[in-house]
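Only one chain is shown below, in structure tokens, and it's the form predicted alone.
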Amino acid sequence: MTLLDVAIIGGGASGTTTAFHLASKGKKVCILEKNNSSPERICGGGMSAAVQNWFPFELLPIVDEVIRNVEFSWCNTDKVVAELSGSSPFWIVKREKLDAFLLDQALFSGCDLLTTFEVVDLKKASNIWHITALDGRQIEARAVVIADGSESPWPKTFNLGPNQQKFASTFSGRIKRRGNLGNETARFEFGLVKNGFAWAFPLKNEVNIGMGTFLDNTTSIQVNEILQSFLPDLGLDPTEAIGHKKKLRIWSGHSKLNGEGILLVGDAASLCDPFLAEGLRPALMSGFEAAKNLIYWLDGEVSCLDSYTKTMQKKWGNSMAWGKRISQVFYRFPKVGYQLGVKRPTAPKRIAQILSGEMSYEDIAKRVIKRLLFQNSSSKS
């Protein structure tokens, strides 16, 4: 049995990103994917154009729509529109297209792929990981990357990720026409979903629609009721929506994302934004950072992978800590939050800058603190 440098469990966006960067540096890598094809993967599909910084090849050819305007509404009324800057727009992609494209790049760089490989046993002995599939196939590797999404059992098995996992209840669907959703325009609806929001993201001739609730793990989304209120305003028929419900792991606190020779990436690492549910940017970021740290480790330049957790905390987690605070306040008092948070003159632009990757939640919090300090000092003078 040939010993791999890295075995990657899961062939989605985070796993294939990790695989590409490792393979392009000459590492022996294999993706272990439980499916045998790339099925339609319906989700929001939104990501900041800033993700291009993590790849040496162009992503724009697979982008379905470049978003330059973001429209916000409260119960389909009281609408506000924010423009994204031309330097860093928001991209909408079909997940199945993105995943397949990144997989092709990884395979072209020398990565191997095993399909219908459903991992049922994962253990380490003598510094080597032994991985067994449901059908009995076995793989050995020096390191393992867990990239099999929100339903992954492995973070809990190895005591990685948040101690108290938080989930968003979501629904994602797709409609095979555009309705009246404007060109280069994404829609966020904050009034119809309890403790959350609904969205509509345009594709070339289709629309990704969805909703999520973020504060209560037990909340059941009233999908049909919300679709019947939301979609007609977009010129769409609720009966046209094809989709599914899903529990999505969201960021819920700083946590350890690595062990000895094992890393969590993407949704398995619980990196999803707890306010706006952005998952693709942290998935691609974590794949890039995981590969970088693994290369140092495999080459003997570092003795442990702790710097991966520290890097993700600094580059993503610190902002998400503020995003969690914003989410807890906004979704508990959504009407007040919409009036003060979205309708405030600069607020839509700030949310748009978060979506485009130009700002973090931490940046916004610091601006608010500065404003309060200035107002406080002015009142004393």
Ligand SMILES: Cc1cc2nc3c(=O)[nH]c(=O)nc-3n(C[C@H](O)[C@H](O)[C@H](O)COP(=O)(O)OP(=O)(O)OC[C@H]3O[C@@H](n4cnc5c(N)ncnc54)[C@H](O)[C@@H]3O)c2cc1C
Given for the second form:
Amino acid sequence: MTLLDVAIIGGGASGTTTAFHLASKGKKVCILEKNNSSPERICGGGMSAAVQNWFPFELLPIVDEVIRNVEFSWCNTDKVVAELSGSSPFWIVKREKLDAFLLDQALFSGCDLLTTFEVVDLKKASNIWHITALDGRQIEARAVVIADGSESPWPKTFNLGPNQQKFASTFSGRIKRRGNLGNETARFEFGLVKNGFAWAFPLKNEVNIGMGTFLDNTTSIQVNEILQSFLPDLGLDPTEAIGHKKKLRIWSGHSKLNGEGILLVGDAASLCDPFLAEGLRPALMSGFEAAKNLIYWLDGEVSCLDSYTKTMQKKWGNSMAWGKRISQVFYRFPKVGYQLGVKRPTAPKRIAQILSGEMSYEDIAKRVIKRLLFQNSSSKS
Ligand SMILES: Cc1cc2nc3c(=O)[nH]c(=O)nc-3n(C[C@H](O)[C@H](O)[C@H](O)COP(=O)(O)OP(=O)(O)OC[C@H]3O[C@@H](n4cnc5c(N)ncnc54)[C@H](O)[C@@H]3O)c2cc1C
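Alternate state requested, the form predicted together with the ligand (shown: the form predicted alone):
What follows is the entire complex, opening with the chain shown before.
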């Protein structure tokens, strides 16, 4: 058995991104994927164009729709529209297309792929990781990247990630026509889903429909009831939506994302935005950063991988800490949140800027704090 530099468990967005960057720097990498090469993906496919920063090839050819307007509503009424005028628009992709494209790029760069390889055992002995599949196949590697998504058991096994994992209950489906959703327009509906929101994202000739509830791990989402109300407003028939429910692991606090020769990326690292369920950008960002840190480590330039955790905290976690606070207040009092938050003249634009990656929750929180301090000091003087 030849020794790999890195074994990557999971061939989704985060795993393929890590694999591409490692393989393109000549590292011996293999993706271990439990499904066949094109598994079904449960995802809305909304993604900031800022993700382009992490790839040397163009992603635009696989984008179905470039969003210029974001429409918000409360129980299908009280609508507000924000224009996305910044430099990083919001893209809608078909997840199966994005993942297949990233996988092709990784394979083209020299990465290997083992499909139907469901990892059931992961151990370290004499500084080598030993990975076993359900069918008994075994792989050995100097390092391992955990990219197997929201149900990953490995963070707990190796005492990584947040102490208390948090989950959103979600549903995602696709409808094979566009209804009356405007061109280049994404819709966010905040009044119909308890402690969460519903969305409609346009594809070329289809629409991705979804919903998520964010505060309570145990709540089962009332999909049919919500579709009955949401879809007619989009000129669509509720019976047309075929989809699936899924528990999505969301960001719940700063945590250690690396051990010795082991890194967590994407949903396995609990990176998904707890307010807007944005998980693709952190999946791609963590894949890029994980590969960068692993290359230094494999080449003996650094003795540990701690800088990966630090970088992810700085570039993503600090914003998510504010996203979590905003989510907890907004989804507990959504009607007030919608009136005072979304309907503020500048708010839709700010939310749109978060989606497009132009601003972070941290930037917005700092602005609000500065404004409050300024108001306070000018009212005292
Ligand atoms: C309903 C819904 C809608 C969403 N909409 C959006 C959106 O619009 N925009 C956005 O940015 N994010 C969205 N997200 C979040 C986004 O989908 C995730 O953050 C993203 O998929 C994370 O990618 P990943 O590679 O970490 O995990 P995944 O995409 O889950 O990939 C994990 C891979 O690991 C494999 N695997 C699992 N277990 C094993 C095992 N034991 N052995 C080997 N392989 C294994 C799986 O088969 C899979 O291929 C949504 C999520 C949900 C649930």
